[in-house]
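Next up is one chain by itself, shown in structure tokens, the form predicted on its own.
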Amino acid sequence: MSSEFHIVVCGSIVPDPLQTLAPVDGPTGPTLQNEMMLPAVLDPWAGHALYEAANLAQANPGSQVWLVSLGPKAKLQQVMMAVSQKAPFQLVVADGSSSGFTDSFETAKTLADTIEGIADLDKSKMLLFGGWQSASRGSGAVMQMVGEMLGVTEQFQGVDKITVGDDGSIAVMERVEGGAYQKSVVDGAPAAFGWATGELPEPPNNPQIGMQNMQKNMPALMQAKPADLSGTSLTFEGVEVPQQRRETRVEKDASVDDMAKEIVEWLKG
């Protein structure tokens, strides 16, 4: 027996990881040097969540997938031209900053408000997907807060696999320490899942899916409402790239005990 889900995937864009990123102080706070000129990609963790959502929807006829993204719509349009060929989804856009310097709470609030505005969403069938971490924010807190704001208390983080049972229950495999997994079972929707890498490879490009997606996603981009992220009290005193540090000393005749003792003293310091 298949279940019908309304799957909401939260995911934004990040600078291409192959680029050199240099933080600078801008007029409104920290930013990346030439940020709007940097090529962007879909956040890798959000990508895993999207592909898992599309696979789950395909296995459960009647299910729908929405990709809810907070980011500058001009950059989102460029990225969506490629992402839209990977899997079918309906794009919902909040036009605002995707910077890693944005307050996590304000980000979560904007995403939750945007999700609440999806007209066809049935929250009793909702599965909230997103990245366990983020290549821009990396706080590991946004998805938890979005879930709480939407009243979704069944939450799982570091998910690599979910399996839907015949009775609609969902078995969840979550990463825990030591390379092990914790297995949980939730009765069904609503529930929130912060995805790790999942088990699926990146889907191949399908131009037909891309054309179908962009027919409905282009209007969503054009009609995107500005997101208000001004409510934060978060401030930065300064930003800089971490400096590499290497101290090397060559000792030819040091004993193992002397080396161990020096390492211990160095760690204590």
Second form
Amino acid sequence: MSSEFHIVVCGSIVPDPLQTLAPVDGPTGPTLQNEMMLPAVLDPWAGHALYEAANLAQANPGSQVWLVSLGPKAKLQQVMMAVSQKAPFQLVVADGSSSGFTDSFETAKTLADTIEGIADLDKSKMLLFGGWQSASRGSGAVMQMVGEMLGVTEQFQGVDKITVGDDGSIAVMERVEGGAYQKSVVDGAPAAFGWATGELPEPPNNPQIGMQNMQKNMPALMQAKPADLSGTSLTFEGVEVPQQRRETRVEKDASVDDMAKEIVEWLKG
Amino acid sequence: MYKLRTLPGDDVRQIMWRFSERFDFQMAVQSARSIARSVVAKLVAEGARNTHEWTEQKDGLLTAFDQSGLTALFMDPHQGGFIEGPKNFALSLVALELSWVDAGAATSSLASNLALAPIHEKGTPEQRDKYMSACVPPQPGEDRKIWRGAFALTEPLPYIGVDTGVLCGKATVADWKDGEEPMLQIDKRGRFITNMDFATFVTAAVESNDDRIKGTFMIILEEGDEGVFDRGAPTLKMVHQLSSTRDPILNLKVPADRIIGGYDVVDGVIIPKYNHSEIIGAVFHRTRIPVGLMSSAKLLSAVEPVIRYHRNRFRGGDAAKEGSPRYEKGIQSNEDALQRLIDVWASGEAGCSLAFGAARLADDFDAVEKAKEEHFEAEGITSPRKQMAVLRKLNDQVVELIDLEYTPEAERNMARYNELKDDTLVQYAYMEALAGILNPGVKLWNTGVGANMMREAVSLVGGYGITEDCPGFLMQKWTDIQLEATYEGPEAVQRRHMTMTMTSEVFQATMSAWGRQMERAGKEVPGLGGYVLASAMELWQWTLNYLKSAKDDDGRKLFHNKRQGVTFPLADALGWLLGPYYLSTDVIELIEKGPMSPTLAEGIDDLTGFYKDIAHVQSARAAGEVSRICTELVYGFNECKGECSRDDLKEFQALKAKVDMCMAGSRNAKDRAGNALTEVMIPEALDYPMG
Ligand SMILES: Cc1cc2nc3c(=O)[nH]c(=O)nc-3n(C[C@H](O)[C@H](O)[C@H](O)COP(=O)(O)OP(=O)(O)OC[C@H]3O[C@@H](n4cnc5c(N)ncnc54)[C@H](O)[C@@H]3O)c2cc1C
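Target state, the form predicted in complex with the partner chain; input state, the form predicted on its own:
Starting with the chain above, the whole complex follows.
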């Protein structure tokens, strides 16, 4: 038996991780230096969720995928030129900051409101997908709150795999400590999944899918409403990039064992 | 003083190269980029270039192209592609993205299109549908092998090379039964034929060796045809090793309906509809533009790795203390290193602006060219000579259109402008002359001068620059660029093409209009370098006109197609003018549209400040080159009389002095631009692997 799912993936953009990310004070709190000008990519965690969603939708005919994004729409549009080639989805946009310095509660509220506004969404069939973390901020809190706000209380975090059973139930593998998995079974939709890396590679670009996506997704970008994130009481005392210490030594012929030994000794101090 | 905040991203390019509204093009960019920076870069880093053979590893490229839509890019949607309308611009973008990492990969992606181009341009509808569809990768559920093509024009010595007139490829009638399709025996040997390791069909240029066939033509040969389909020896090339090149030996029996464009039978003789020159003319008209971009892409791609190398040069170990200028700035504390990189960057920008300008024109020209053909067909004017005569009569209107085209909109007589623009033949004549300069101009300047500039880029990385593992593969790029200057017609061919059009009244009117436009830009966009470019354009035009009537001391005419020593340098000089002109117009576009872009608005003055300086630097460099070449030509064919004065050349001297004075500010521009490189934010690491 196949199940029909309405899969809502929450995901936005982050600065390309290769860029120099330097926090600076802006007029409304901390921002990243030149953030608007830096190239952006789809948040990798959300990306895993999206590819898993597309795969699940394909395996369960009648299913649909929405990508719900809170982000600056001009930047989102650029990123969509790549992402929309990967899998078919309907984009839903709330135009606002996707910076790592926004309040996760406000972010969750905006996402939940936006999802509530999706006309064709049947919440009884809803699987709420997202990243269990974000590359711009690792609060790990947004998806849980979105779920709560939408009344989805079956929640799983650090998900690497879900398997839909013949009866429509979903077996879930969540990451727990020490590289182990916790296995659970949920009866079916609605449920929320914060994805870890999942199991799928990034699909190759397919411009044909991209063109189909953009035909319906451009209006979504054009009509995106400005998101209201003003309710926050969050303030920052200070922000800085974690200091990295780098001590480089060039060794040509060190064996793997020697390297491991040295790392262990270094860790022990 | 401005500060360049980041390296220009897609949003800047989309405005400058005018494809902000074309999502299909933007997607093609993303597809190509993701392949370039993963599959392609990995191949280069792993040393896949170190063999002449087409290996399984290299073959992975084709699969990647197939999967990501690049193979089908050339096709129309009904044939399995995804872009409606002309594809010159899209193919150019793909060439740029792939060559950013490795141009051999770009060649591989474009070569099948080159094979298809004769069919696309001049083939019968049946030929077009058959071969275009066969070259689309199979869709899920389809069980067929994808076809790939090779384009075989060049022949073993002493036959076809630069000179495409003397063919050794021969065609005879093998069999011709009454009422049946004649069977032809085609004997073609190719040299340096791209894609030959895996091509399933070949579009070959041959000449009749039989009274029953007339002249030359191009014909489609297939792997399964009866006879010899020997792929031949691999070319021992030292460049573009991610493309396949061999010297095939083909001797095959094929039906006459494979003649590209079809044929008629008149008095028992097969008369091909198009001779091989007509077909290659139509093909190369377009395919040379992406080649030029391959070269300019390399120059732009060198900027980031060179900055990183310079900045980090003394970091690590105890060579410099953290916080010291030596540690923080590295080689960037030296003005020369910064400014030479600006030269490389400005050349890359100019080449790209020019090539994308040419690609836009090629796309627009497609429809106009077809409309012109339909018009003449309807009027029954079919011979090229008669068509030329009709077009020549329209010269006044064409010149009027050109004047209006380059008049600012507010001052333009719109009614008249639209009237002329809607006139197919007038529009055609303007565009044709422009394409006649731009297409060879891109190929000549971007690749030839680009090769010299690439050497400059390599030298900025010192010894590392000439190693296999230099970040950005600069050494490989330096050598690769020499092929781009060679295939699809070496520089001599492009110079010859340019000399054929550059004297035309229509192109001269265009050049005059450009001069006025740049003069205006000099006034309205201070710092762009409009004046110096305008003065160089005027000098070039004056020189051309002078040389047309001037004679050397022996009384021999100077401007003559037998005197390449006069005509070719003038074409070189024209080549120098094209890039900065198109770059300047692109910078003006950025100044106009940039502030409306939400992602650029914040830093737009910084960005346009930098770009104005880059354009200025390039215009000044071009003006210097033009001035040198013109001076040599104007003075160089008369012996020195020891008087150090030439009163008959006062006008030239005045124009030249003007060019000199218009250099004002150009070195300040270079100072500023160079300085900006010390602050610009670059990524922490290159986004593709190194050797
Ligand atoms: C890797 C590679 C791939 C190629 N792929 C293809 C392919 O797929 N299909 C194909 O058909 N061909 C292909 N070619 C062939 C390429 O187009 C020719 O090499 C090129 O056109 C030049 O011909 P040639 O090498 O015979 O040079 P020549 O004709 O020998 O010319 C050599 C030089 O002599 C000078 N010269 C020659 N004639 C003139 C003149 N009239 N005026 C002034 N100077 C002149 C120029 O400096 C010129 O560069 C490829 C070549 C290479 C190296």
